[in-house]
Every structure is written in structure tokens, then in C-alpha cells.
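Just the one chain here, the form predicted on its own, laid out as C-alpha cells.
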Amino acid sequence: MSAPFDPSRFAALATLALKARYVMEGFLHGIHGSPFHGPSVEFADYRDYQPGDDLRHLDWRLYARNDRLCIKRFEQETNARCYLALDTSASMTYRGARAWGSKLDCARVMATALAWFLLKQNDAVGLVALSPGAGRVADGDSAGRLCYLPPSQQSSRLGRMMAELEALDSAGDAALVELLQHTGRLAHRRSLILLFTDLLEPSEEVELAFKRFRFDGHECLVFQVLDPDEIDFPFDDPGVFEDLESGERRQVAGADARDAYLSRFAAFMRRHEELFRLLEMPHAVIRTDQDPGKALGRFLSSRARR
């Protein structure tokens, strides 16, 4: 890895909380919402009294007031079942001059540091990605590129998540729908995903997989970790540009071609920027040429404000 973690880095974090808006199906007491009600700190709302509930829950103020027999419902905090999602799609290679690492390398970085916050907060975190030759065989994974590390809590597994994603590496082609489709069969109950991708595979079966994370009720986060090169087009001189994924060879313009490419770069942001508001998905944006400890910071801190 270009850029070890360095747990420095992401000391603010520690007095974050990265809370799942929507409702989490959880197996133990933590942060998140839960779908189920029972005795909790976080009242809830009320419910008419029936015969056989526990008189200990009946609300004897409102009683008083009203002349009714009103049970307290409790939400139930829970934590989350926590998936990390790498695309390993060739384009996340590119390195450019201004940046501190590939965009591969920055989404090592960033799950790493989130596997150790969100550990640190009790939830359980899993990994997705698809990396040649390493992982196991799979149901539906005819190809045997999938890497996949159920969701745990054990203190154990930051360090064999940091080995996985060490050892990933580009899947040499276009990826990003066949980890989409993967990270949804594999996430079973409702849970929190946390993405990262250059979004640089224009499909329809992208959307529809975006759009099948929010019918099956999961909360995705999408971190979209971008080369300044792709942001800005610096290229001043006349060039060979090829495809990290097709490999297809083109001729281009350098500074003759920039209006052109900002424009329709500008676009396809704001195509995604409206899929996400639609879909009520976070999404931020990670440069390559920045510390992602202070733009994990940012994210975090307003997503807390919201």
C-alpha cells in the first residue's frame, strides 16, 4: 500500500458517530435504530394498554391527564451490520502527478480507517470486493474473483481486513456492477454500506442496483474517490489517452479538448449527484490529492449536523 494507516491520521474521528438514519437489524445493544421496540433509553411513542402487559410500562402521568391506559414504547438501539465495498474496476489504478496515491490506494486508506471506527463502535464489519485470484470460490462467483469477509466484531478483525485489502488488487476490467450485484446478495437483513468507487462505468444496471440497496432497505454511503486529473483535465499538450479498462487508444487535444471534457464531466456529476438525492444516499466526493482523514472528517461532522 502506497499510503500505510496510520491511525494518527484519523484521531478526530474518535469523537464521531457515524449513525445509521434508517433502521438497522442488529443482534446486539449499540448505536443505530432498530425495527424492534423493548425496553431502551430512547423512548419511542405510546400504544393502547391490553391485558397482559406489564403494568411497569404504563405511562401513569398521561393516565392522569387523559383517563387512558397507554403502554411506553421504547426504541431499541442496536448495531449494524457493516459492509465495505471496494471496487477494484482498473480505472482506480490511475495514479496522477498531484496525487499521493492511486484511487485504489486512497479507498484502502479510507475503509481501513472506518473498519477501525465502526469496530470501535461495536458494530460488525464485512468486506465485498472482487480481486483475481484472491478470494474464495462463491456461489454465483464463476469467475473466482470474490473477496469476501463475513460481518464480525472480533478485535481480530481490523488486522485480517488490512491484510485483504492489502492484497487486493485490480480486477482489469470494468467491476463496480458485479460487486454491486455480490455486496446485495450477500448483505441478508438490512445494513449499512459503505461504498467506494470512481463511478466510472456508465450502466444501467449500475442504478438498478443502486435503486435494489434502497428497496431491500440497506443504507448506502457512497465515498467517490476521484483522480484531480479526472476533476480538472490539467493536460495542456497533445496526448495518447488510453482506457485502463478497455485498453482503447485515443488521440486528444490536450487543452483544445478541456471545454469539452469539463462539460461533459460536469454532467455525469450531476447525473449521480441527482440518483443519490433521489435515493437519499450520502454521497461524497474523495480527491486523491487530499488527506482523507480530513475529508472523512467533514463527511462525518455534517452528516452529523443533518
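Positions refer to the first chain, counted from 1. Take the two forms, superpose them, and find the largest set of C-alpha atoms that agree within 1.5 Å; that set is the rigid core. This one's a predicted model, so the numbers in the text were calculated from it and none came from an experiment. Compared with the form predicted together with its partner chain:
Superposition on the rigid core between these two forms places the CA atom of residue 67 2 Å or more away from its counterpart.
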Second form
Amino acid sequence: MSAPFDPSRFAALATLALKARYVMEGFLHGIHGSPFHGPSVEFADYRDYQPGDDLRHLDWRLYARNDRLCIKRFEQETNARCYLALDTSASMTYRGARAWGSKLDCARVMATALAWFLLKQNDAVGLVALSPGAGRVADGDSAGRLCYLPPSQQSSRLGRMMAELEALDSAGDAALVELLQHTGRLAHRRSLILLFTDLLEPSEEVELAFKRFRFDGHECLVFQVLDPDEIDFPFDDPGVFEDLESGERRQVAGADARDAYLSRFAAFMRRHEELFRLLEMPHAVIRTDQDPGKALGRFLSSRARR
Amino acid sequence: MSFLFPWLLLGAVVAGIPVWLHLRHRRPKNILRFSALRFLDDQPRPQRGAVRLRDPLLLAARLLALLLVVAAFAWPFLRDAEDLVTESRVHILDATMSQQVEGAFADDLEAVRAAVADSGPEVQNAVVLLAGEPSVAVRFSDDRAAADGRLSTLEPTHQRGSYLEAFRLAGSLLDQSLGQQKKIFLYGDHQANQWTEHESAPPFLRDVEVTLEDPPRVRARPNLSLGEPQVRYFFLGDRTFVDLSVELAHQGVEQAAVEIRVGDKEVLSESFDLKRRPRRLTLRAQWRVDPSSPRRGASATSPRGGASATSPRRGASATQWLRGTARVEGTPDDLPADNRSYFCLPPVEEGRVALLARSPYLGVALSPEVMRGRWTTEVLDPAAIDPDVPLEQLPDVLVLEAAYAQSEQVRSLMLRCLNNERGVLLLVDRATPLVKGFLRELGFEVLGPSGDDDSRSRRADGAGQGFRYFATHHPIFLPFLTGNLGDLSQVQVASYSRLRSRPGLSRPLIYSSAGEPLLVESRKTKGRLLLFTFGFGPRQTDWPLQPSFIPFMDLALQYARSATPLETSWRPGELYTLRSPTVTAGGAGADAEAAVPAVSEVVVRGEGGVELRRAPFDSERGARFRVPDQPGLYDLTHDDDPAVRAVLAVNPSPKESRLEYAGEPDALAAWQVATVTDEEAESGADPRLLASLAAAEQRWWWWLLLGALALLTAESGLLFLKTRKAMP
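Having seen the form predicted on its own, can you show the form predicted together with its partner chain?
Next comes the full complex, this chain leading.
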């Protein structure tokens, strides 16, 4: 894996599994130990031993000191519950000339790799996304397109999740707010939420939804997937641009519009970085022309060091 | 040109789809679909150019091909002008019995045949024959010659039919007819009761013109008729009598001679003066049927009073089917077909009575000395009652006093009898709490003994009170109307239990002078329950000492026993359903009843044993056949066995005998409703003109399809040329 990343070769990998394995090995190469520590090992209090309790949880030291049989209780007696939330709004389908895939492809690959990794360390992994063909949870007006897999530790969950991820399709319009609302409703308290999105949705409700996550005690990691075209706006020729989500059209003057675009894009990025800093939510920008494994590795290593 | 397929217009809308696709898929060039356009919202909006159609020839070819395919599959149904039906007529021909007056049916039949034959090709005709049930004699699709042949075979009937049903059938025929003008012609005598009995029916004839052919010239015709015979046995001591009542209706006749015959014996032959008599009289006759000693006494009474002559005669034995005829003659009489009335009675069969009573009177009344040949009485031992006796050992009627109902075994036996269509006579001589609770289960509430709070319940001299009312039209009390069976008004009841029952579940048959029910019939159970609110003890009533007691007990037992009486009176043409093959042994005697072989067919035989019809018998569905149209007495036999199993008395409906006519019936206006105004009807286009415009034939379907295929081929060719031209 020391060879330089080649977007075209990576795109040629046939299946999501191959890509995910490639990415997982890439980011494992850069970290040491698990970057995720769920709340499952935090000690809470003692209670008296009752016949039938598991002796593994008996505090023998306390027994030696006080001659009392006590059971140690933890905050939560399961491993961490992780939710992979994928933004499938229409803007995620954009693929520039330099990218190895669309933003949605990139999110799929990273989500699969992380699911693989989390399941290997016995964490429960679930999936939340919006897709036109889904509809497994009949609740609310969007029930017809909600794709939801509850968290599970079973290794078979990976295959199911890959199938769901591969079947994901663009929701057709702006869908980030709806996704965040569904995720907040479905996730248990104090869960780990891994969000893959481009954040390109001009709504106050997005910020409110992130604040809601924080209020509910969730730990949220935001992977902002961006195409290099969105970052540096390489278009020189004037032409008609059509928005992927709203269908609105603009007559863009090419290079003349670039400065304005870049300044607004930078402000947009600064505002979100400030938001995530205030909410103490780790935030990583993933470019679709780069090796997603290395990007993940760097991000998770920095998180592990914290 | 018309299209049978009504979705043609919807199909034509499909032709718009290519236009929509053509415009929808017009995609401007040099458009970049971008995800972050929100950062370029200060850029101007592009100018939208005018929508221009490209390849109009291609588009036109596609549209035309599609339209032709739609038109072809809409299956145009085109008719020539000369074949067009503009008018549909239904002729209703009344064939009921009242049409036999002065050959009215034959005249009307000829009129219908002429109307059908004379109508032009633009008129389609159907004929509805009104008999017991209206039927279609000629359909719209029938050939004229075949229709005339079928009409020529029609005969008048003795049945009673409904104008309403005939008009409904005619209306349903017209709903499926082709003509724009829909007409009904009624050929009948316009009996007034035919129109008035269905005046409240909701309207159902929509935009149908009704013509009453040959309206009546007179309001009424003279007629004499006999009908609705009711006949039953009753017994006095060891003597058996027959009680017959028959309705005599007269109109415009002053003198009538009535003759009643049973078999070949004459029972009554009298003349009656009908002047100033009510239009309907009940003729009542009673005679002894066993040959030992004849009984005197036959009289004619009417519900409004009046009496006439009596005549003693002797009838047949009660061990055979009793068959009789009542005949009336008089002049003038325009309808002789209703002058006879036929009646029959099944032979008397001995019934079984179980007795649980301390009343010595009951014991005597039901003793073998009194009831021999009709009832065998078994006095039950209260200490040895088995409520679970086999079904065939259950008595036909259980007579018990309520004091015995305190025993659970007795209550169970009584309920078992009632649930298995056995009769029960219950005498409430005591009303203990247990008895009250049991009666409450049966739907009766005991309010207390008489005299507790009702000062009217006891006369001043302490002798009790008599009957204030008894149900004179109930089968038990009908024979008492002549007075020969004793005077019920002389019966005194000293004490009784005051009873209240839920309305609808029972009907009182006797009321005391205080207005309290003394005898109640329950309608709640399968078997018949007659509940007396008093006992037959000497302190409670003197009825057992009255001459009416024995006949009453016998009639009450007969009524309680026959939960499902054998129906012997039928109307001409009525549908008969025979459930059980063994009706009665009848003339075959007891030997035939003992061994009834498996029945495969039921045979209806007329006079002299002539076979009229056969109906297959199925053990589940029974046998179904039409009763013969001619009034008379008919025997039912099984297969080839000549033993008579049942006798049917067929009499016409007395409604047909009322020869009163209505000139302008109100019902007709109520049945009709118009949804098209006269102006709309006049402004409508001429159907002949429309037909002339439709100058195409059904074979055009092929031309339409061929045209569509040709256009599709041309479209493909055009597309190929265009593609090749565009290639470098």
C-alpha cells in the first residue's frame, strides 16, 4: 500500500468490498489502537451480589477488603453503538473530472470500511440513509424512502450493510436535514454517529440538528466529502450551470465568477468549522480525488491522540 | 359513426404523449449540472428561448399512427341507416284470472300480435306475460315470425300477478334496448286493486312512455266468488266434526246458491238472499265426519253480524284425507272461474300427551274415555322424570302445572320439548320465586296474584270474572264462533296470576274483564307454548265444568302439536317445495306409513290419478315444482306408488275476483320519472341523419390498422434517413 494513490486505478476496483478493504487497510496503517472508546467500560457504581449474577463482575478486591460480595456496574453494558449516516441528497451525486467517483461513491466506500473496522472490534454498527427505493420503517411522511439498519454486532451485518449501501440511490433533492432528524430520532442516547455529507444545504435546520445531537449526548464525527471542483472551481468558460438539487439555472461567467465563488465557499467552510468546534464534533474534509484510506487514517490518528 | 368502446376519448389522449415527450426531452446544450450553485446565486439567470418543434414530420407521423391504432382498437360499430332501431316497445299482456271475463285475454292477445306484426323495422318489440310471476314471452332479439308463433300458444291463467313486477321487468328490458324512444303498452283489464296495492313503490321507469291499451269501459262487473277456505277437525266426546269457513264475495248479485260437497256427498245446499248483505260474507259449516251419527248445524255468518240457513249432512271418515268443494251459483256472474273453492284435510293421527297436573278435571278431560282415537295421555311421575329421553319418546304436547316446574328435571323436560318443536300447555297455578325466575327466562314477568292491587279483578259477589275478549280469528277459537261448541263468555276465572310479557315475543289470546291476559301464546320458542295464567282447579275456574272445555282442550292440543303444519292450500302456479318425503300416509293407511321406501320422485296427479308432473326429490333440497294452474284438488304420490301422500287444494286469489277497474291509475304517475325534458327530446339530432353520417363499415377497422402500420413504417424510414444524414 505504499504506492501512490491513483484515482483511476481505485475507481477500477470492481466491488464495494474491494474498495472498502483497500481503504480499511490504508487507514489502519496509520493508527495504533482503537480510535473509538465507547461508554461501555466506564464504571458506574456497586450493587450487592445476588445469586445468579455473573461472577466475572464480582469485585474480588472489595470482597477481600470488606468481606462483602459486590457486583460492579457500568454505564452501559454493551459495546459502543455506531450509526453510519449517509447524506444522499442530489448534490452528493456530483462527480468532477478529477475525482475517482461521485461524492456518494466516496461516502459509500468510507462507510463500508469503517463498518468493517467497527465490527471487527465488536462494536454494533447501524445504517441510516434516505433512498427512493427504501422504506423499511413505516413512520412519518418520509417512511417511503428511509433506509435503516439497526445497530448489530453480528459479522453478517457487514454483508447486509454493503448490499444496502450499494443499493443506495440519490434522494433527488435536499435531504440532509431530514436525514439528521431521522438519525436523531432513531439513535439511542450516547451513540456514536459517523456522518458522511457535503453539507451543501443552506439551512438553519442543519445547525439545529447538529446541536440536537450534542444535546442528546451523541458523539458525532462529520466526514465532509467534497469534489475538487467544488473546492477550487476550475471552470474557465462561461456557460449555464444547473443546480443538482433545485434545478435552478445560472448563466456563469467562468473565470470571472471564480473569485466570488471561492470567497463564499471559504466562508461556508469557516462557518461550519466554527460550528463543529463549538459543538466539539470532529470534522474531516475528504476529497474525492484523494486516497480515502489515508484521509481516514490521518483523521482517526489525530482523534486517537486526543 | 359511434364507437362501442367508451374509452376512445381517453385513448385519444394518449396521442398527446409523443408531443409531451418530444418537448420534454428537448435538452439545451452546454449545461453543466453542478452541486454548489448556491455560491453563484449572484449570477444572472439564463434567457429561456422559445420552444421550437424539431422534426415536425417525424412527430406528425408518430401522432397519426398512434391515433389510427387507438381508433382501430376502439372498434367502431357502424350501422346502416335503414337498420337503425329508433323505438323499443314492451307489450305487457295480462294473463291473470280476471282477464277471463268476456274473453278479454283473447282480445288483448290478438291486439298484441297485431301490434308486433304491424310495427316497422325501426321498432323492436318484446312481450311480457303477466301471470303469477311475469315472464318474457318474446325478446327483442326474437324473429317476428317466431314471436307470433310463440304468442299464438299463450293461454289465460288462474293466477294472480303483480302489475308492478311486470312493469319492473319491462323497465329492465328497456334498459338494455337499442331504441332511443322507450315505450310500454299494457294490455289488461286494469283491475283497481292491481294499481292501488303498489302505489307507494318508488319511481323506476326512467324516460319511458306508458300507454294503457283499451281502458275499461265500466267501473265494475257483477261477480260471485268463493275463496280462502279454512277447514279443521274438532271433537266432542268420541265424535269427530269438521269446521269449514269460506269467504263469499258478491257484487251486483242478489241471490246465490251455495253447495258444499265432501267427496261425492253433499253437505250443504242452500240459497242465500244477498240483498243488503255485506260484500264479503264468511260462510261457516260444521258437520260430523264419522259415519256413526250425523251432526246438525251449518250456518252462514258475517263479521258484521247476520245469519242464514242451516243444513245437516254427513261427511266422510276422519281416517282418510278429507276432500271437498264449495260452489256458489248466481246471476249475473261475469267470472265463473272463481265460483268453486277446494279444501282438504289430512287424516286425524293420534297424538301423545304427557300430563303433570293435580287438577282432576284435566285428568278426566285427557282420559282415554274422552280422547280416544285422538290423544293418548301418559301421566308422568314427578319423581321419575328423565329429561334426556330419546327424541322420538318426547310427547307431542306436554301439559303441566307450574307447581311442578319447581323441579329442575321438569324444567329441563319442558325446555327440551319446546326446543324440539313439541307443544307445551303451562298452567300457572302457583307463582313461587323459582317459577317466576323460570317464566322470566321464557320472557314473562309475573306481577303477582290477581286481587292484590286490582279491585276490578274480582267481582262483588266473589264469583270471579269472565272473558272480556278472546282472539276470534285464532285457529283455537274459530270453531267457537258458531256457538255449537259452548259459550266461552260463560267461563268464570276466580283467581289468576297477573302477567306481563315483552311485546313481540308473545300474543295474548284471552283477556279477563279486568284487561289482564289469561292465555298467552309465546313466540320465542320453536315449539308452541300456551301459557294459562290460572290453574284448572275448582277454586280457580269453572271452565272444566263448561261444555266448551273439552273442545277447547282438544283444539289447544292440536294447535300446540302442529308447530309446522302441513300446508295444503295453494295458489295456481305457485312454487311448491316439499322438504320431507313422508307427508302423511293418507289413503294408503297405516301400513304405508310404516315402511317408506327411498323416494326419488314426487308425482302430482290430477282427477282420476292422471299424472300431471314429476319432480325429482333430493334428500337435502327436497322436491320443487309448480302447483298446477287449474284450481282443484291434486294428489301427491311417490315414484310409481299410487298411495296418496298429500293432497293439495289449489284455489285462485280472491283479489282476482274483485272486478273493479281503475281508469286513470295514480300508481303509474308515481312509478314514472322523466330525466329528459320535452325540449331536449325535440332538439335531439335525428338518428337517421346520424346514421347517414356514419357511412363506414365495420371492415374499416382493417384499414385503420393498415394505415397505422404504414405510418409507423414511414416514421422508421424517416428516422433512418435522418440518422444516416447526421453521421459524419
